[in-house]
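Only one chain is included here, represented as structure tokens and corresponding to the form predicted alone.
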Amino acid sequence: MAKIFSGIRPSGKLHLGNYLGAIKNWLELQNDSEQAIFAVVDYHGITTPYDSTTYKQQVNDVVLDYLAAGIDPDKSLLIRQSKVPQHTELAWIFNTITPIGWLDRLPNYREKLDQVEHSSDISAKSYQNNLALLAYPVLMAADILLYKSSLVPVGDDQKQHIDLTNEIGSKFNHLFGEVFPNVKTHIVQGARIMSLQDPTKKMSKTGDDGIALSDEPDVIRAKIKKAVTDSGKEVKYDEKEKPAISNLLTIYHLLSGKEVNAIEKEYGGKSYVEFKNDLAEVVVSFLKPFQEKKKEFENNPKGIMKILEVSEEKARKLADNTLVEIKDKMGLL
């Protein structure tokens, strides 16, 4: 059985893409794993401009989203990355053996640089070209290998980071002795839900291009109504010729359980307007029980804090065991 680790940055509200591309997979994996750890990776979230006055609440919101979506603290550890200091300690150790060339070749690094450069945040200039933008994949490797995880559910765009994690782990094993397992990726359909306004880009946590898990029904209907479509009138799945409709069909399929070809037949001869109206109701219905559960958790802050404290204490013990082994092999004990 596998040891699972995954995490999401608390930068903005979680959206359907996060649920369908990550959290939905977690729910399946937590039932059949030796160890499952899901994190709010708040140290990753401070590598780009953020609001320190609201950040704690953003972290808490993601915790509530995890629990409302079905993460079970009896089966999984639910942690805040910054509450387990061994993450950054192992990241520093990995920094000592990770060549810069391994990092600046990653396309995500260039994307992050561009994201910060074009950010409208007033503090954006303070984040341009900072070391963390280059080195955050090393922290990601530490997040995963700290618990000797062997399986990580990720989207296609994160696969290169898992490859890097394995390169770092393999180099450590070669230099100091066997500690870390080979990490495999778990990629499933729906891992890349695209923007409602630009189907060439992933759904974002900001603006109107994504549907937040917490969006009210009328907000969801308005966003779906404004979602871009392709030329023509046919509701048909074709990623190359009809990327916008294909994205909407994927969302419909994953939330309703209906096969894409069945949805295509259902809307044969019907307009985009009819299709989008029905899709909006599918989304509203799907999110209703999630939103009701989240409100229940919001009303029990002491219970939520207890869940976190118990999970984080267990995580620190697991992390300590790994670091003792690492330091012993490195001559640091």
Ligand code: TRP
The other form holds:
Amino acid sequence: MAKIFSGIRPSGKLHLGNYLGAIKNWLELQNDSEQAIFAVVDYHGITTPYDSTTYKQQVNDVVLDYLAAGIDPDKSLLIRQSKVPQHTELAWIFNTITPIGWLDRLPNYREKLDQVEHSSDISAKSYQNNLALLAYPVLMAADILLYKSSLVPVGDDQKQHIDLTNEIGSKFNHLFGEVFPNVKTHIVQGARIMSLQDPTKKMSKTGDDGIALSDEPDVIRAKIKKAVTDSGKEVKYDEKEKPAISNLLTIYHLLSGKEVNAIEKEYGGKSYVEFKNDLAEVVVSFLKPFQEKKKEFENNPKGIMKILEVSEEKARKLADNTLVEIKDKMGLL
Ligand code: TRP
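For comparison with the form predicted alone, please write out the form predicted in complex with this ligand.
Below is the entire complex, every chain and molecule, led by the chain shown above.
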């Protein structure tokens, strides 16, 4: 049985892409693991422009989303990264053994740099090529290895970060002695949900591009109506020729449990409009129980705080155990 760790940046509302690409798997894994820790990685979230006046609220909102989606605090630890300071402490230690050359070639870094530099947000200027943007994956390696995690359920865009985590872990083991296990990525096949407006891009934000887990039924209906479709009129899965319809079919399949073939048959001879109308109802009814649970949690802020504090206290203990071992090996004790 594995030790699981995963995290999501609190950079916006969680959307269907986050749910189907990551959280859905976490729910299965938490039932069958030796240890499961899920984090809101708020220190990662501040490496790109953010609003300090709403950040606390944003972090709490992701916590509510996790709980409403079914992360069970009896089975998993649910933590805010910044409340377990050992994450940044280990990141500093890892900084000392990570060559810059391992970091500045990573495509995720190049992309973020580009985003910050071309952002229309004026506050983005003060973020240009900051050191933390470069060191981002080192903190991620610390998140994972701090708990000696061995399995990380993430989307395939994070694969290179996990490779780097292993490079850092094995370099440490080599230099100071065996501490860290090898980490495996747990990637969900077929759960790369694309933007509703541009099916060549991953769903990474809400607005017209993505459906937030907390979107009201009418908002969902309007977004799906507006979703781009492909030329032709057949509801058919074909990633190359029909990327938009294929994405909508994937969402339909994953939320309804019906096989893609069966859905294609059901809509044989029917229009895109009919298909989209039904898909909207599939999404609305799928999200209904989630939204009801979220409201319950929203009405219980004290209970939520308690869950976080208990988890974070346990996480600090686990983290301390590893740090003592690390510091001992490094001559820091
Ligand atoms: N980099 C991840 C992302 O952008 C978020 C993340 C931070 C993470 N630390 C992590 C994911 C540790 C898994 C494990 O999605």
